[in-house]
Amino acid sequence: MLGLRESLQNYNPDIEIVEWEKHEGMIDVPSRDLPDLLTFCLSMSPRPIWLTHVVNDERQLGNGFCLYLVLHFPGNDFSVTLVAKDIKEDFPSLTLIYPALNWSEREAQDLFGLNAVGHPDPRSLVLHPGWSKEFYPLRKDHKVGKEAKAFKVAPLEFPQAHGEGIFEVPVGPIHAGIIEPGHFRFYTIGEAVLHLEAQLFFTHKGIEKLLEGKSIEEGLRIIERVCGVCTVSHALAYSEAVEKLAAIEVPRQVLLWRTILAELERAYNHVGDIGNMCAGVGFALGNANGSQCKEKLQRLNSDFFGHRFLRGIVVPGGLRSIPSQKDSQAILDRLHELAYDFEEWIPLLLNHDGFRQRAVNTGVLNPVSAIDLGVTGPAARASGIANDWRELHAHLLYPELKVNSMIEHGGDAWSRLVVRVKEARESFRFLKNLLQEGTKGPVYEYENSKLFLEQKLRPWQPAWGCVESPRGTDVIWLMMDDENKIYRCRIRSASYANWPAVPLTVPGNIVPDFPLINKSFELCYSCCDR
């Protein structure tokens, strides 16, 4: 049986291996060849997972634009990069041989001005009516300055429903609460939605074209801020990418607590997703526990660590900081509580019944759509795809964690929340195995990790970082210059990828409950809507 490498290299032989070695692969291939390429990996069992699709603008390196698609094999714990140059103006569309590429080539269209031929979706996806033709703000030939005074407000098209007894729907951008901007138009028949329009991308704040020429700490300041959901997940990737381009390992005491950060994160938003779904069919009881434990956990966050959302902690090269030995066992009690606490609540939920009849069978995410459309996470697993990226891949502790991928068949809001249950009670279970060899550990050095943001990175190489978050895969894509500054990030969350999949949950159920779908997603607009 042939590896990996050769069946690609036989497969095609125009294309080029650039690089092959411990995990990860990079292979040269003309824009031409990209869809039969990557129909032969699809077809490869067990088959190949999206992890994130990059367009760089890299015509003043001689390079044209440039595509990049990173596929992760999971049979071997391999990542390959796809690698298109001297783009002109068109490249072949793969939205049709892979959905989950749908938004980011539409993004593509949008922001760098490229044409995705063969696209099924001619409409804009980030750039709302009222920008003019010609602003391309990815370009590196655009400046930013003046390009809000060009916008005029022009009103969003949605496609228009036809026949006796329809009805359109329109909900939001602005919801009630404390949620982000977001446009929800259900055709309805009745009580039944046949169709869900979803319009987001109202706040899109143009992180991507911010973060170009920032140095590597400025960097990090902005990826740990692109929202509070994922705030250690996407600042470990983008250490990973950035630690990659200086061919470094950090030490088994980072290592260490790097993945209790990021249990830790995952903790107190499982927790607080399982209240929101409560809050979602109006039971208080259920939405009050939830809300009490992710408080008390943030809580544990903000004293240990200075900060609620964790943020600060995590830097290139290292920690800023780690809990001293007392205080790791300090955590290690109060986590116990916590874990009996949920424990003592969680009951109240699963044997509702009132709850399960609203969730069993509501929003039904089948198989087939969550892998073409590369759905992560829980919502993923849900669905009975064992795509988490701990087991996965061997990177942190996780390998000795010994992480199975908790999974349910249902595709429904219930199977989603029982993943969480799953989740939650695993990473109670990880941090107590983990902290007890934080409470031995000997005292951290910061001085390593000031050192590593003033090193030299290897320029015009292309890396990536990839955390499982609480949401799903967050995947950071990295290019410096030759002055160590920032030329492309791109930021690929798992809300990002997971989004398209809501509105095909919805048909056939009721306009109410939607909120129960939308927050058994519990999807994050910041993220999307970088």
Second form
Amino acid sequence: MLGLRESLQNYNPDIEIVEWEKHEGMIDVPSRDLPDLLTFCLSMSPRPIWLTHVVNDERQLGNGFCLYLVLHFPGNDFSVTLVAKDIKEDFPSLTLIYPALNWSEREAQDLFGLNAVGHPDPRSLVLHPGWSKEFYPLRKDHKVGKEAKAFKVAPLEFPQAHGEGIFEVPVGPIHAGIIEPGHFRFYTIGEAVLHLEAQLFFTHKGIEKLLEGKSIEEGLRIIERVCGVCTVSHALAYSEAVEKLAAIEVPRQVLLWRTILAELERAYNHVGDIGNMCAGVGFALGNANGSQCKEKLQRLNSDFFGHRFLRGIVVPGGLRSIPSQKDSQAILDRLHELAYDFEEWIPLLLNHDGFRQRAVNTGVLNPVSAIDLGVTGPAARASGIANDWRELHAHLLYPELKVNSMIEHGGDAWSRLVVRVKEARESFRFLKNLLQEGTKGPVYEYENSKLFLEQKLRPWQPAWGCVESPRGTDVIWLMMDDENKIYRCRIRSASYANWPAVPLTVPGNIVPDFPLINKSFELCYSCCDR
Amino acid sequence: MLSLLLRKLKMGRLTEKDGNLLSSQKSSKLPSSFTKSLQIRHLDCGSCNGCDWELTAIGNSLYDHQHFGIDFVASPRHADLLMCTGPGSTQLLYAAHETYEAMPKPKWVVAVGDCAINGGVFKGAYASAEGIGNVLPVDIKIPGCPPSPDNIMKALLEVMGKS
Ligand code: SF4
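Structure of the form predicted together with the partner chain, please, following the form predicted on its own?
What follows is the whole complex; the chain from before opens it.
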């Protein structure tokens, strides 16, 4: 059988292989050839998944606008970046070939003023109506100024539904409860939802522009705050990208503690999300147990790592600090208790008929849509797609832990719950193994990673990092300039990949099921809107 | 059912006493009619959701804000206090104003977290204000990134004159 490299080259002799290393390759293709090449890639088996899609303004480097599409081929654990350079104003849309790129391409139109020719739905996405015309903030020649003041609120546009007995139910952006803002418009007939439009990006702050010109360290502070709850994942993805640009590998001890941090983040989020799903149907017992367990895990975070959301520990090149051997033992003991407790309260939920009846067959995401939209994380695994990045890609200490994608086949809210339960269980198990090593490890010196922050990174070269967060893969794509400042940083969070799938799962359900469906995906708005 | 009962007996009461010490009664920032109960409306103005999660956390069984008479309400029309998180993202400002306008008087605005106080790490972003104070009149500030549930509870009890 031909290798990946040969098959791609045979398919299109015009492509130029810029780089081809152990796990990664980069290929230059003319943008007109992209649709064909992508179609060919997607026909391979196992089918590649998209990691990120980045537009970059490289006019000052003489490259015009550039488009980077990172695909991961799971069979070979190999990622290929397809680069199309010299885009002037138009590039052919890939959305009809791979719907996962829908939002990204609309974003290119909004933020760069480029045209995705042939896009089936070219409405603006990120920027709501009301910004001044020709406002393309991610172009390099755009200097941030007074735009926010010039913003005039204008009505949002929604498709109209016609017919007897059809109602529109607008909800949000401000919701009843402690939730992030978004606007949902239900088109209902009787009780059933016919169609749902979700208008997000109310929390859009312009973070990607803000990151431009920042140092590695300043960038890290912001990246850690892109999303309140996937701090470790974002910081790790960022660190991976930075470390690639510095061409260094971190020592095993750092990998160990990074894996521990990632699993701690997964554990507290998963138990919290399980509780939250119960809140979505007013099942107080489940919610109380979930939130209580989450609180205890967050207190553990705070006691041993200094932050309830584990911020400020991961740094490119290393870690800020590592718990002592004694502390590792203490963490182990506390986790042991919590894992035991988890096994006690989880059956209360899983055996609860009323809750089951609400969740089974509610909000079904069919596997075909999940694949087309590039859905990631528990949402995809609940639809039978084994795509756990920890299993697909050899990084951190995951290869040693032998991760198995926890899959379910229902695609409904219940399956998403069960996937989380299984994964939380796994996390407790992994943590036990990892911490046992932690209790033996040598003392760690932070000084090296501190020095690393001043290290000069390769300029004008793209690098990316990807980490499986509790919600799915978070990808950070990075390019530095020759002053060691961030030139472009693209943040593609799991929520960004998954949001487009949510409205698909609602039709056919009733409006009161929406909170449950929404919570079963448990997506953040902040890291989606940026 | 039996397992539930056993579990309850084993766990006992979870709510922690810390916030419960009503000994040193300070004068409240609010009129006396609000010292018994406080209705809060939460408003996310572009936060990273870290602050939001800590607000949610004060509802868990360990802090249990409800037994201090503090509650989060679904409508601004029922609220005494507007608790804002996030620096004030431009595309949400209109809704933020509307929410504030919908509250009955007297009303107070609390800025929760560094972002809401001065923009935090998002200072300088094109679609974000530098703190919610630039948009709504802030009365009370709870610093932190995010402030811990403990600190949020303390601040709330203080404004109620219960700390
Ligand atoms: S103050 Fe910190 S935790 Fe709160 S919204 Fe801002 S960045 Fe997030």
